[in-house]
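The chain below stands alone and is given as structure tokens, in the form predicted alone.
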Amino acid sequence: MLSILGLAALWTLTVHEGVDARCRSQPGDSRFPKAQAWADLNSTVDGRLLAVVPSAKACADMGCTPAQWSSAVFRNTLPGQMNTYNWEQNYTSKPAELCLYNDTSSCSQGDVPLYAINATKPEHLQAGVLFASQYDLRVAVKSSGHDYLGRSTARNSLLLWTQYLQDVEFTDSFMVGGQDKGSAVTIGSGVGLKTIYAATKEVGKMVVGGTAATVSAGGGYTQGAGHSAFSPIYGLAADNTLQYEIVLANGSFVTANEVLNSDLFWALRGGGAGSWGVITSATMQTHSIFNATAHRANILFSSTSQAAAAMTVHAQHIFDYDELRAGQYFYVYNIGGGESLLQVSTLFANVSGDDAQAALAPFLADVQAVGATLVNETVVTALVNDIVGAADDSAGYSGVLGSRLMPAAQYEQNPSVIGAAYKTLLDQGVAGVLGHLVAGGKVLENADISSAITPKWRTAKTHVIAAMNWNDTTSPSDVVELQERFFAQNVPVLAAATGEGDSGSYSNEANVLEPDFKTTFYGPNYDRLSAIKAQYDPEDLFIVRAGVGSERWDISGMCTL
């Protein structure tokens, strides 16, 4: 059995000169590890090396139920799964390599890793990193698989899987370089928001997080910035992150904060998921628990013209909640036949149900004045930890997203342009337009925080997504065409509605086809990010599509361009 130190020595002997003109090793190559090498790695990681299969194959083998298939909580137990499982497929190979739910008779591996290390401690990840470097393997890093860009999976790769890094530790005084940063929680990179909310509730605290149960706060969430309905009060999740522990490409295990490896810490907060190493834990500020009120309304639009008028009204009222610093999710779903449904969920901190209803009343009156139908309205007040997150997330479907940060100035000056975009997108047939009032307030006020978050977040008011889905009967060629058409036709409508040449995008809920991802995702920070990448990962071990350094690689991350 090779020790960690032995593997580290091998890494220093086999390091490549730059990233020029090279392909990583794959099955069939002379450099690819032989069976004995994999066996030795398995011993090094305490028998935690797994052969990985696509989620449909895993479900067929274990006889999972339809409810389990669509449950992100359940799917998190499967190393090969992605919540949007189109990222498990390879639609462009000849023939296409697919493994589809209820059609596993001819399953292919597709873009699912070959092996996974089911890590329970940093040493497992160190061994995996050094093994991948020694054999020049493609690496994928995944905590939960809640990934809309397919960055957590890769064809013919070794997966470094952190789902079972589940430690949660609280402190009243988290120290960084002798400075007391106040109360905080250190969470393993596999811990989902559902678990975090329950744990913080027990100690009278809360953290900045979104609604999704299985998003791992210590995974890609904060690396992308991390938005929340309570961001107008507390800022983005990355603003609230104090420290990371991370395994680097050379196999070292380091701490990154404002004092230690401060340049890496700067990059990890907003510089994109999957590009820097394998995070084992993140430490986040905690805030005192409070009561929150959720006001929810369902509103029906009978035509796309009515949707445009109603969403113009919505844009005109977007500043109504600023004094209360409320956050809001406003999702328009395309029902078909010209009809659509707006679901509005507005979350308030320390605001009564009556006051929440009063805050929404002007919008609801004006939206009904343009002919929209208010289907229902509900108000619930509870502890914030019980109200912010979902019990589970929908998964096991196929889809892609495109998004833009919508500037506050555009809402002030051109609300009708924003409303008109809804009509165009719905007429084009998108599945939905999903809006998030998660900026302004403290997000703007935190502009002086030194991090890699694109500055466009600081001037944005909302984050808006266009979504497109398809079912398993869609042919591979049609899937490719659908994705290309979505990006060529639908995403530009959203981009034009911002009133800017490039208003930026939230890189965790976006599209890998962005032609200028350096600007769209990272803005003026890209050159500095690239320099930090060269320092900490000179061989590009950690490459993801539309991530820092990915311009040097093909779309599979297997060969340099």
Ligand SMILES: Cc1cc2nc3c(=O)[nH]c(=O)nc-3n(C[C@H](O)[C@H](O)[C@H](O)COP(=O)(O)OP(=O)(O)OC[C@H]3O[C@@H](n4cnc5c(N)ncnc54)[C@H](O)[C@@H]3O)c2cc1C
Second form
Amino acid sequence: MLSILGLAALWTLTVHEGVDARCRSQPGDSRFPKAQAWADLNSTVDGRLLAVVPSAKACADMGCTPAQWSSAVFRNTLPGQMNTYNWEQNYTSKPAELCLYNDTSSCSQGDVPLYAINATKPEHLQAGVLFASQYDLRVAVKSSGHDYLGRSTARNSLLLWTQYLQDVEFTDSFMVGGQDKGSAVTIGSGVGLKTIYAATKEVGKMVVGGTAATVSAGGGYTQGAGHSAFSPIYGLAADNTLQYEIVLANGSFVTANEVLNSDLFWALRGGGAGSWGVITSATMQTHSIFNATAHRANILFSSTSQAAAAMTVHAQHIFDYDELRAGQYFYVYNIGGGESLLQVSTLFANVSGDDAQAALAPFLADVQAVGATLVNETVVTALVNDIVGAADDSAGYSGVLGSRLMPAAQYEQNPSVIGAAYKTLLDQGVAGVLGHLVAGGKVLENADISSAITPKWRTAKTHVIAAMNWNDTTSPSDVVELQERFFAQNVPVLAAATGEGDSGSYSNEANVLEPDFKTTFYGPNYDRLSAIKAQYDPEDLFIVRAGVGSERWDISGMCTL
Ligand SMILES: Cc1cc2nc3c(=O)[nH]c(=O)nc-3n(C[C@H](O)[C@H](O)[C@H](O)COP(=O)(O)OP(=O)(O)OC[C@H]3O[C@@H](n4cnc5c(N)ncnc54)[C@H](O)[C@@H]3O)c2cc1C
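Got the form predicted alone; any chance of the form predicted in complex with the ligand too?
Whole complex next, starting from this chain.
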């Protein structure tokens, strides 16, 4: 067995000899750990090493119900699962390696990790990191498996699974370098938003979080930036993050904040999920609880031309809510035959139902004036934690996204360009165009915060996603073609709608095929991120697709290019 130093020396030698590819060890490779080594690791991690299977196989073996299959809360108990479970499949291997819900008779492992450490304390993760380094293994890091880019799973890998790091601890004065940062909550990296919202409600607080049940704030969410309907008031979730505790590639367990490992802290806030180490906890500012009002409206478009006109109207009204600092989700679903349904959900803090309705009235009048049909309108006021939270997330389906941060300037100057993009996308057959008014206000005002969040977030008004789904009967070759076509045809429509040549995209809800991901996801921060990566992860243990350093690796993260 070679020591870590021995392996590093061997790698250096082969590079110097002109053999430019380095491959991590895989089953069948003489360097891959033998059964005894895995058994020893299992003892070190208190028996918490698991053999991992694809979610469809796990579900079939335990006889789970269809409702469980599509429940993110239930799926969180399965180490192999991804919410969009196409990321568990390997469509391009010959033959394709699949394990599908509608047919588990011949399941392959696909891109599901081989083993997982079900960590309940940092020492488990430290042992996993050292083991992976010793045997030059591919690692994957997962909390909820929500990732839309498939970054929390990897073929032939050892999974460092943090779902069961579930501690939640409040303080009235969180100290960083002797400075009191005020009221905060420290959450384990497995804690889902639903749990945080319930816990903060108990103590009369709220945190900046998204509308989801199981997204992990201490996992990928803030590493990407983390948007919320309340971001126009409080900024992005990463702006509200005060500290991380993290296991690094060298096995050390460190704190990163404005004072300790401050360069790593800078990178962790927005520099891309999964590239830095294994976070065990994140500390976020808390804010006093308040009443929130959700105004919801469903609006039907009878043709894609009408959708264009209506979404131009929507774009013209996007600044209507600025004074009240409301956030809004505006999702257009393609229902076929040229028809589409806009679901607009506008969330206000400390605003009465009547005032919320008054704020929406000009938009609703103008959208009906272009022929759209207002199907219904509802208004609910409740504690913010109940308004923003979700009981569960829908999961167990296949699909991909593409997105762009839509500049405020484009809304001011060219709202009809944005509206026209909806027609093009719907005519192209996307499943939906999902808009998020989660920027401007405090997101812009926080531009002076030193973090790796792409500056495109600061000048954006909205984050707009195009989505495409497919079902289990789609052949592997069709899946590959669908994804390529989606990226080649649909995503450029969003990019063009920004009016920018160097448009930006939110790395957590985006397309993994972005060719210039360095600019699109990280903008001017990429060079500094690369330097920090070299310092904290010099051997590229933590590589995810479209993440910092991934340009050196093939798409499986197994061999250097
Ligand atoms: C239903 C749904 C709703 C969403 N709503 C919002 C929203 O309102 N606002 C928003 O901003 N985003 C939202 N997202 C996107 C979400 O921010 C990303 O999917 C995010 O990556 C999820 O992080 P996770 O840790 O929960 O997921 P995972 O799939 O477990 O991980 C995602 C990424 O984080 C890394 N990671 C996970 N755990 C750790 C860890 N402990 N240490 C280091 N790296 C880790 C993984 O390697 C991977 O790269 C939503 C997603 C879904 C599916």
